[in-house]
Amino acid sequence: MPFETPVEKWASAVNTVTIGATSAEGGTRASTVTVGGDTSLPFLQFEGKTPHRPVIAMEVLDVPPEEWPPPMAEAVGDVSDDPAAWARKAVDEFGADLISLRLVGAHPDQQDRSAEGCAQTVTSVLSAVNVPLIIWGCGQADKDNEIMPRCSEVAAGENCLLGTAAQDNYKTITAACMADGHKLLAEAPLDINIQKQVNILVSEMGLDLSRIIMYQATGGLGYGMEYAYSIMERTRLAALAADRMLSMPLLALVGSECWKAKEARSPEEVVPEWGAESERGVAWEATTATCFLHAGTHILVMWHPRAAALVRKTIDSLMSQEA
């Protein structure tokens, strides 16, 4: 008796979102990045399509990182104190599809950099690379409300992805996105109901749902990754079931979460049974990213170039099966 593969029929699809703007579109990017549009669970080519491949953004900080793991310090090299040079290296040498610029130096507990100083950093990175840009604040609500409108203004027309809009702090950044033509990164903890509520709140301000990408808090392998996976999967199922308020593409912070783990960064002399530190961290990040790919993530924000290269090969393989 012949076997027929059971096929699930879905009612809808994930939204399609484009980041970046070429000169013909009013920006200066050489190309744009489009994500979403999926009509099935990830990479199930017998049920639906994955029209746009997941992409990798390499993270760049505006100030030299504190307590940088030795493998990361070695990989990034002497450009860690120059975000424009760091971004250029991430594109030219690491093959980044996007640059994820995090303005940690603006945090009051860091350098408390001004809005104008942050805007100058954004301008320098935009000038240094021609790929689309993700711009994050420092994570402190009051300071982000001060710096993000100015950063949005200097990047007007570039169709960046600005983050983040949270349940208790979304109005200022949403207004900036609407005024300057950017996409919005909507943030929530590991709670699908809060994520939906954030999406509703920003849409009620007049931002079209097609301009939103979701970010829910994630953890590295062994540190809450399993729960994050289940939330991502539930979100994808909601999109396929035609829940408009959960139909946006997903972004995951991979590198910064993975390299916090002791398994990734503990020196080999402390735990020699774990093997080389340089290999552990790369494997930890690449494995976490691969898990999130299968959960439905569209944008992976990564740190180590070798981990990114491994994940890129995985994406190539998965997408070739879609053809």
Second form
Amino acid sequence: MPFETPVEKWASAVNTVTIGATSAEGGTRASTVTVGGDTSLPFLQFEGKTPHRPVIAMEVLDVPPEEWPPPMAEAVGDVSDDPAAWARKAVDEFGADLISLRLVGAHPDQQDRSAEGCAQTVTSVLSAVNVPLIIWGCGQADKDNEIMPRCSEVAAGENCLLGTAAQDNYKTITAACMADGHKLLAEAPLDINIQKQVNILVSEMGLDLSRIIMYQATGGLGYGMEYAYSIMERTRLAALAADRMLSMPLLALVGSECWKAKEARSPEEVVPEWGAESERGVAWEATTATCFLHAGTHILVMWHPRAAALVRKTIDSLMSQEA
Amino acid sequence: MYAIGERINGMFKAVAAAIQEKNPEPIQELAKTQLAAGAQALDVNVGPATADPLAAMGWLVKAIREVTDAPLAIDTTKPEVMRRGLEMAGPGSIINSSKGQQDQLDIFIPMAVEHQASLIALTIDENGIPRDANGRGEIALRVVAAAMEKGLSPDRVMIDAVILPVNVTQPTPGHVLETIRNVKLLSDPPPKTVLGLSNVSQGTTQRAIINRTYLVMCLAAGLDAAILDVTESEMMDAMIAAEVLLNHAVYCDDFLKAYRS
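Condition change, the form predicted on its own to the form predicted together with its partner chain:
Complete assembly follows, chain above in first position.
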């Protein structure tokens, strides 16, 4: 008996979202990035379309990272204390589709950088590269409410992706996004119910659902990744079943999560049986990113250029089957 | 759950008057109110008192189409009135309804195919309403077989297991629940199930609580669609909560708002 591929019929699709604005669109980017629009579970070409390839954003920090594992320090090199130069390197040498700028230095426990200082960093990165920008605060709610409106303002018209709006702190950043024409990153702590709630809350402020990207605070390989995977998959299923409050594309923080893991960062002399330190973290990050691709992630935020290159190859091969 | 709003029905005085006076506004208002309250389709019935049902149906559908493209359930037993309604409403409409006897199926199934409509089929035949779930299941099976034979996919057939007032026949709600479960086993894809809900409480003094409770019971049994008063917000709240409890919708704290958005 010939095999008949079982094909699911879905009621709906993932939203399509564009980040970045060219000069014709009121920004200064050379090109924009569009994600989403999927009409099936990830990469099931026999069932639906993946009209836009998943993209890789390379992460840039506003202050030099503390206690970086040697493979990361080596890859980024002497630009780690200059976000603009780091961003340029990420685009020119690492092939970043977007830059994901994280203003960690604003955290009161870090350098407590001012809103003005952060805004200057945003401006300098915007001038240094011509790809779209993702801008994150420091993760401390009060401080983010202070710095993000100013960062949003100096990037007005660039159609950046601003993060993050959380269930207990979403109003300031949502208002900034609406005022300055940006997209919004809606965050949940690995919880599909809270994700849906955050989306409702921001949409009630008047932000169109088509301007939201979802971010589930992700774990890497070995740290709850399977849980993140199942939540992303369930989110995609809800989108395909026409749940408008869960139909937005997904972003995952891969690099920062993976390089936290002891498997990625333990020195070779401590665990020689785990293999070469130069390869371990890269493999950890590439594997995690590949899993998230299959779970339905649209934007992967990555750290190591070699991990990014491996994942780009995977995306090429998955997308090459697209008709 | 697929909610079909029941309010555009000539049995209601306001609707009858609007038809009589050819005043589209109350009809259009009812259409908009029901859609805003969560209806995905609107039932359209000219009522028993209309002198010229054919013209009345044409007028009603035209009035509704001026304000919405939502699917319409053309509610009549007369084939010529049905045909007029389907022509005016366009593809994606619902035939409400055919009985499960062959002579009616011979008319309404080809009509569904021709007009790209779904078909509500009642588990009633020339012998009337069966006494139990088995009898209802037999008629449903005949309907599904006839549909497949004539090229109407079973998932465009909606079996209505015919609920009767609980104060008239108390075993019937149980028979209908059993039928809803059994009908899903008839074909692949299975037919849909639908219920004219308000009938369960006809003539009782506590209609709202009976409707609401029975709707939730039917959803738990697998009911896909109901013709009901979507403007009864407590009933819709119960329906939405049931959808979440059955894992048909993802929970969030504002799940009522999310479902309605």
